[in-house]
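Next comes just one chain, in structure tokens: the form predicted alone.
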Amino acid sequence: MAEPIRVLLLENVHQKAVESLRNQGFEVVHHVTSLEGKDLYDAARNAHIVGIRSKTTLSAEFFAEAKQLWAVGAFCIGTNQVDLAAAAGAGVPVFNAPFSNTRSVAELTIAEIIALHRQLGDRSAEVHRGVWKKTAEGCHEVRTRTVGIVGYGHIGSQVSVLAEAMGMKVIYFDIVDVLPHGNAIRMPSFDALLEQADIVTLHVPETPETMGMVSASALAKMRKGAVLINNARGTVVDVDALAESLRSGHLSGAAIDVFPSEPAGASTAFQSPLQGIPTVILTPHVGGSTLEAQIDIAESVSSRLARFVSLGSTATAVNVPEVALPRLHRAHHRVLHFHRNVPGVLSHLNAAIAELGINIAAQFLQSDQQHSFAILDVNGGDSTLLRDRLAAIPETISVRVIW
């Protein structure tokens, strides 16, 4: 009887993922919280698949400890919490859901633009306190305003479409040459965008280039009375400089969903220099937190994990070469072979198979600078002997026969 596939899901990954993976015949253990240190190592020790969200850190030490691990599912957009190089070095592909919360974040951004221009956060808080301050002072329609989108990827371009449909003028800046939607205008530089936008909204990944990009000097280049929205990554904005810009009146408002340092959970107090500043909307990293987004993420990542387990497909993996080979021969064995990308490995691989009198019916290999991944369909011979023989090749990282 084949060994059951054991799955560890952390951080209250949506129940749809649990159902989907169990329907594949996998054994699923589901934790509501994140785990760390020894608790994480112990829980994952015998797991073939680990699923996390944004609060669980999978370090190089984790991948060295998790000897049974086949794949990681990041049930979120980013993968900064995973040591991708260490995972690749262990032959563990990492799958995420880069598009699943696109609409949710875009809609939150539009809602924040409107809320800031109508001072809805302040008016709501006042009425809750029993204060009836009916005023139009400082309140504006968003129609005709210029929104500057920094990062024109999946989310940024969705914001562009929604903003233009509401009568806003759209300008954008991206380091990649991307096609504008509608009448959006590409700006030649980040600074040029800051100088022209009434609203600056950030939709960039966390990279060495984007960390701290909205600095005190960048804020000073923004138009007086402009607003800043950050639903991207907390490290992109210097929050101390932003607080000073808001208190001085240079910026009229901000909406911040992500922070340089965020609590691990609801039991930990949150502190930020932005707290207590009027016309600032602060939310606890909920940009993608809609039921629709979480369901889509659950279905998307679990299906990618299932395809890897059943077919060896690494298509859409973020850290290893992408290889996908359909099942062409029902009676054949399928071998998955991760190895270091050095000359001669494929010839050693094929020679070892030939020496065992085994025929290769199909083969697909892809490489990046450091690693290679091959899927081979073979017929004839002893699959256990074949696995052991391929594992003995010095450059082998991992080898599995999946059927």
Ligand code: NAI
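Nothing here was measured: the structure is a model prediction, and the numbers come from that model. Numbering follows the first chain given and starts at 1. What changes on going to the form predicted in complex with this ligand:
Among Ala293, Arg45, Gly78, Leu194, the residue lying at the hinge where one rigid part turns against the other between the two forms is Ala293. A rotation of 19° separates the smaller rigid part from the larger between the two forms once C-alpha atoms are superposed.
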Second form
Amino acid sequence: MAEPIRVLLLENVHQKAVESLRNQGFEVVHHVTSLEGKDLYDAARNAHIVGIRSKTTLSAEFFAEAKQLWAVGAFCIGTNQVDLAAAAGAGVPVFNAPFSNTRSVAELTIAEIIALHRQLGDRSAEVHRGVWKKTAEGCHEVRTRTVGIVGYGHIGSQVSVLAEAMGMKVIYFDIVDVLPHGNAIRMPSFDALLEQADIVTLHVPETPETMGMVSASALAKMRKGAVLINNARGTVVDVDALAESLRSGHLSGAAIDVFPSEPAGASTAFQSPLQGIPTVILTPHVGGSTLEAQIDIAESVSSRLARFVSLGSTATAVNVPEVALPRLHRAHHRVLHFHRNVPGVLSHLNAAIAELGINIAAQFLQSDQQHSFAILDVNGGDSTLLRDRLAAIPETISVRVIW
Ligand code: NAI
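Same protein, different condition: the form predicted alone was shown, now please give the form predicted in complex with this ligand.
Now the complete complex, all chains and molecules, led by this one.
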């Protein structure tokens, strides 16, 4: 009987992932917490797949210890917690879910555009306190307003589509020449966007260029009465300068979900110069936090892992050469060979195949600077023998056969 495929899931990965991997016939061990050090190594020793979220660190030492490991599923957006180079060096692809919460952030942004234009946060807080301030002062519809999107990537372009559907005019600025959706208009510079937008919404990554991008002078270039939304990264905005601009009445409001320094958890008190200013919505980095996003993460990472196990497909892996593979013909075996990208390995591979009288039905190869991933669909020979011969090639990192 074939050896079962063992999966270790940590950090209370969503139940959908447990179900989906069990439905593949995998043996799943599911821990609610993260593990570290020896506990982690012991738990992962026999695992073919390890699934984590953001709190488990997978170091070079971990990849040296986890000898049976085929793949890692990062059931989250980022992969900073994983030593990606060490994983690649061990022939272990790492899969994550980079777009699972894109729509959640875009929807929050749209909600905030309306909430700021209607001063919803303040009105709600007042009524909770027993204050009945029925006023239209400073309140507006959002249709015909100009929204300026900074960073027209996955989230920015979704905001563009939704905003336009609500009658807003969309302008955007991006350092890359990206295709505009609908009637969105590309601005030649960040300054041009600041000067024309009623709403500036930030959707850039944190880079040396974007850190402090919304400075006191950038805020001064915004229209009087405009609003700022930051659901991207806290360091992009100078929050002291923003507080000053709001208190002076230059900006009429802001919605801020991310901060230069964020508490590690609920037990730590949070402080910001933006607290207590009217028409400012503050949220605790919840832009991507929806149940739909959690379910999407569970489903997309599980299916990427399952495709790697059953087909060898590394498409969307973040650290190894990406190969999208077709279904395996019933009469063939698929040999997955990760090796160091140095001259001569393919000739060793072909020599072994020729010597064993094996027929190659299809061959795929993808490389990056350091690693190559060769896939051979073979028939007419002993694939176990071939696997052992390939494992003996000095440049081999890992070899696996899909029967
Ligand atoms: P993305 O990579 O798809 O798009 C980013 C865009 O910004 C790209 O088109 C890029 O060319 C552009 N860009 C980079 N540097 C720029 C600059 N200096 N000026 C103008 N444009 C620039 O990223 P995605 O998925 O749309 O995410 C955007 C941001 O949202 C990231 O900072 C991410 O960390 C953040 N985020 C926040 C969440 C939350 O919970 N609040 C959840 C998910 C993402």
